[in-house]
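Given next, in structure tokens, is a single chain: the form predicted on its own.
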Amino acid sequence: MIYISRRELEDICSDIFQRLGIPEDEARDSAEILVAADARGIQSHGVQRMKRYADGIKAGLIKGGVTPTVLRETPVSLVMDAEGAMGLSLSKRAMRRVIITAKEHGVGVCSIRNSNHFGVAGYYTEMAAREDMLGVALSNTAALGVPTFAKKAMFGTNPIAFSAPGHDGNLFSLDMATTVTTRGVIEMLEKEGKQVPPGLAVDADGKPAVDPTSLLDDMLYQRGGGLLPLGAERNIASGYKGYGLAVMVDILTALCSGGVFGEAVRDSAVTSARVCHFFMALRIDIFRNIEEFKNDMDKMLTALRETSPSEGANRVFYAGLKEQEALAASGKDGIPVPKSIWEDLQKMRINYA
């Protein structure tokens, strides 16, 4: 690993996006969201994805400077066709709009079709939490997840994120795939020359996947196999729960916006699929006094953090705590970036000059 300041890493990624023709404001927002993943210790959704974004832009599947089409609108809701816009910057604008709506009406929701990969879902929910709101963000993805009792991918990793605020920047911030892992993690295993650990995925024959390269290739071309749903295999560890959550995400993101869902969401060899999103913000004071709520959040998070760990464990975490600690550390020491990824970024700056 090498350690890079957050600002420098954002500037490099923004520069690459701009060299590829993305307007400066969208490039900077997109770079900020990508780097935010690495700053939180989520490398699978960080700058290691720059090559895939660049390929998508060059192929014309990811577009800058696009004005999404409004399909349906009410005082509290919005449905849009993204027209292939940058999923990162578009999602930031969409969440801002949802927050503005919630400030006026108590709730704001937005469902979007025909977008692109939007990075870490928790980035958007934390935008709402910092405005004293509850935030929700969902996205479907290319079909990578295998239903319970199946051996063929029929839904995406379909992430779910939810954030709620306490005082002094403390957050409960859940950001999870509905599969036991993500493709980004498998990509990192491939880069590091490691095998796929047991319980994460099955191959085209429905047997435990071992080789990350074969697994990634089979998922890309939908030959069979894929990632297991949250809860893992069959009903032994309640895999049907992750399966059900993944389908719920498809309903809220794709079916509500009229977008593509299930196995019809397909990546290409060079870029990720066009996907759908869902965003929601709820103003906390429509339920109760915000200070009373945040006081209770502080008590809850403190109680969870101070719970006695089990044998062999050092401490107990709650959703978002590790990421908040990684964020603080990266602000002090710089963001850790694998040397190979750093070299790829330098090559992209030269190649796209």
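Can I have the other form now, the form predicted in complex with a further copy of the same chain, not the form predicted on its own?
Next comes a single chain, given without company.
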């Protein structure tokens, strides 16, 4: 593991993006969002994805410097066609716009179609939290999730993010896939030569998937099978919950913007699928005095952090706490980057000259 300062890692990624023809402002924003994931300990959405973004840019599937088309606009809302823009920098701009709208009107919403992978959803909701707002960010993704009682992927891992601020940077920040697991976890099991534990995924017949390699193949070649929705493990009666949340995300992102939804959302061979996003900001002081709100937030988060752990557990967390601690640590010690990823980044700087 190599420890690198946030600034240096951002500069490297921004440089790679610019070598690939992405304009400087978009490259800087995109690099910042990727590195923010690593800084929070969310490596899966960090700089290890650079190669996948780079391949998408080279293939012309992810585009720098495009102007999104405004499809519909009201004082509180905006709908755009991203025209294949960089999902990262575009989403930051969209959330900034939503925040400005909420400053004026109390609420701002934005639905976007035809965008690309936007990295870590919590980045955008934390932008809102820093402005004393509640933030919501959603995205649909390539279809990998299988409805309860079915055997074919009909929706994505469709993440939901929500953030709310306490005092002095204290933060509740939820960022979750609506499937019970992700493809990344299945890939890890394959690398480790392990079987898929029951309750995570089904094969093309809808039976519990066991072999990670054939599951990944089945998903890749769309032969059926896929990840179970949140709640589908063991107690099949709760499977409708994650499934329902995933469909809700498809509605707010894709059906509201006129984008691609459901099983039609598919990754290409080189990069992630064109996807749709939804952003919302709610100004907290339309509800309540912000100081009182933050006092209660601090009280609630402290109570959750300090409740006794169960036998065998060390600590109780709340959503975002681990990430905030990782952020503080990486600010002090630098951001940890695996050596192989670090070398890949160096190669990209040379190859994309």
